[in-house]
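Next up: a single chain in structure tokens, the form predicted on its own.
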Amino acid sequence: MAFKIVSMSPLPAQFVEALFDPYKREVGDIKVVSVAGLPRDRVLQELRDADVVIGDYTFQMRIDAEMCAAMEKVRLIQQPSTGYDHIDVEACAKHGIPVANAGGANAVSVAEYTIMAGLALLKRLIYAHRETVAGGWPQWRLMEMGTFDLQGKTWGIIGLGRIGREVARRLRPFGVSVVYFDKVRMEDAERELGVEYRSLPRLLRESDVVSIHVPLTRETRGMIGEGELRMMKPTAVLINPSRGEIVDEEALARAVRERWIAGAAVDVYSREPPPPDHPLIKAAAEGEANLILTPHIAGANTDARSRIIQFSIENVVRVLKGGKPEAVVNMDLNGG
């Protein structure tokens, strides 16, 4: 009897079976199912003799309360990424069923990011291509808006799980004080990495870099409003590779625009892909803006794609062997 996956993933089922070749030594056959795109009721009816389920990477596909009473084989739902805020999590825990993510695997990839984006806004590199490409020779132009070395200034980590500590780790070499908000405070980690703790608005006050590497979770949706962007330095930047929804996008716009802050890096939405009259992208069409937007993909480069994909094959392999899971959000295997 073969183990079965279902794969809500846009991948064709034969490339998401393959990826399982080397392990059906260890486990015996696997078959993978995919219902990317099928109808409901199909999907549910795939559902029930599942051994493990394989979450949407593009989060196009939820994972609700029906679908979690439709799993009645299901030993693990496996999110290949670092969300899973399109997963009802508490429904499957309540049906005994672990959600994991792919743990840190991207963590190197977004504190890279995060950090070259940093540079970048205090450099005004965007707006220094953009119009040297055009023709231009906007130096004294970026001499009167201001560029800025990152030593010496105060960098704000907001969430410092496995991506903050990254970010922390890495702007050592930079000279620059880090401090970080959390709701739950960390000595240990203040110690490690010789950070120090704040609470969020004496870190937005404080900060010239702040970053953003939180969950979407109730208490972090719409976390930086009007009132959060104004506590912040006129000369401070903002960088959120974490979750749209964190951020009041219009307000964040507005801080652009009218110079509340001095620029903001941005790689997720509350929409994906953001419309073309989302007001991010109507304020980085403005000629000065220091506004860098990309497509979500601070976490998504091949690298991190690699160890993705690895570490989510090796999870359910460990599963379908008898294990626990690794990188469980919704419940506590161990016992603590």
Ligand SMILES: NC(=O)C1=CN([C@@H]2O[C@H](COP(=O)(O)OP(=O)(O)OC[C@H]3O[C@@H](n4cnc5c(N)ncnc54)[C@H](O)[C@@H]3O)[C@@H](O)[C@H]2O)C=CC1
The other form holds:
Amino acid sequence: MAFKIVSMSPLPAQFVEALFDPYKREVGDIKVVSVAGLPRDRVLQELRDADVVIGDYTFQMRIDAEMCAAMEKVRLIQQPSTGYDHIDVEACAKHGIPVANAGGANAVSVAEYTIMAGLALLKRLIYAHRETVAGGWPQWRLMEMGTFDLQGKTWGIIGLGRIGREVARRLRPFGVSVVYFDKVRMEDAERELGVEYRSLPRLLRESDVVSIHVPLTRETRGMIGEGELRMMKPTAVLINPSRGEIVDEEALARAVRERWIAGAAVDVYSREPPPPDHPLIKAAAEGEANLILTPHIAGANTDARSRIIQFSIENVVRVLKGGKPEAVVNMDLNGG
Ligand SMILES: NC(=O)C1=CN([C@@H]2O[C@H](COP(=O)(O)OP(=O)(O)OC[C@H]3O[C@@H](n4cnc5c(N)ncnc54)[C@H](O)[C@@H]3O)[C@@H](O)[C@H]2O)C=CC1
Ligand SMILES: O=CC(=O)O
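Given the form predicted on its own above, produce the structure of the same protein in the form predicted together with this ligand.
The complete assembly is shown below, putting the previous chain first.
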């Protein structure tokens, strides 16, 4: 009898199934059913006899309590990403279903993106490129607008987890002071990385670059609103490669337009893809806005994707062979 894997990612079932080919001799037969885009009742039906569920790497298909209840046989939900805020992990825990992520597999990728974005914002790279291509030569204008070195500045990291630490590590050779805010004070990391703890308001007031690396939770939703943006220096820039709902997008668009801050880079949105009338899309279309908008790719480059896929496939195989999954994020929510 074949193991049944339900895949929620928008990839052909044959493609996902082929990823398991090298393991079929040791595990047995594996059949993959793709449910992306199917009506809800069909999805619930497919979940009933599934052994494993692979989550949606585009985060469009949510896993809610009703879906967890339908997963009568499921031994693992493997999410092929770091974030798992689209999965009701508490409901899964109540049903005894472990949810695992691929946390760490794209931490370096997001850190590199973050530093690239910080430098590009400080130097207004997008504006310089756009104007030059259009036949302009805005050397003086760029200086008037304010373009800066990173050296000698202060970089504020919100969330000193795997990604926040990789950012801090990579900032060392730039000669920057690094401060961080986290719900947990981490003295070992402070010593190892040479970073200093700050309250959130103090970090926002002191930093020239602020980057956000917390997960989306009840506590972090709306963490950066108008009040927080107004605490930042008018020359400071904000980078959000975390989740859209952590920042008030309307307020951020106004902050950049009205120059409360000098610019922002955003990789994630409360709705993905953002509609054409999204406030950040509209603000970016304006000539001089120092806004870099990317389509949720900070942690999804080719290298990161292959690490994520490799980890996810091996974790599923481990469970199908009767072993315990790694990187489980929810069983402690149920005392498990
Ligand atoms: N744009 C992209 O492609 C990617 C985005 N991400 C996002 O980055 C997030 C962070 O990833 P990791 O660093 O691996 O997570 P992590 O779990 O290693 O670190 C998160 C840090 O945030 C802190 N934190 C949690 N709640 C907090 C709160 N209320 N206040 C202050 N600090 C709080 C935690 O203590 C921890 O130190 C993910 O949850 C995901 O949303 C991750 C990978 C790729
Ligand atoms: O957003 C991407 C992730 O890995 O999380």
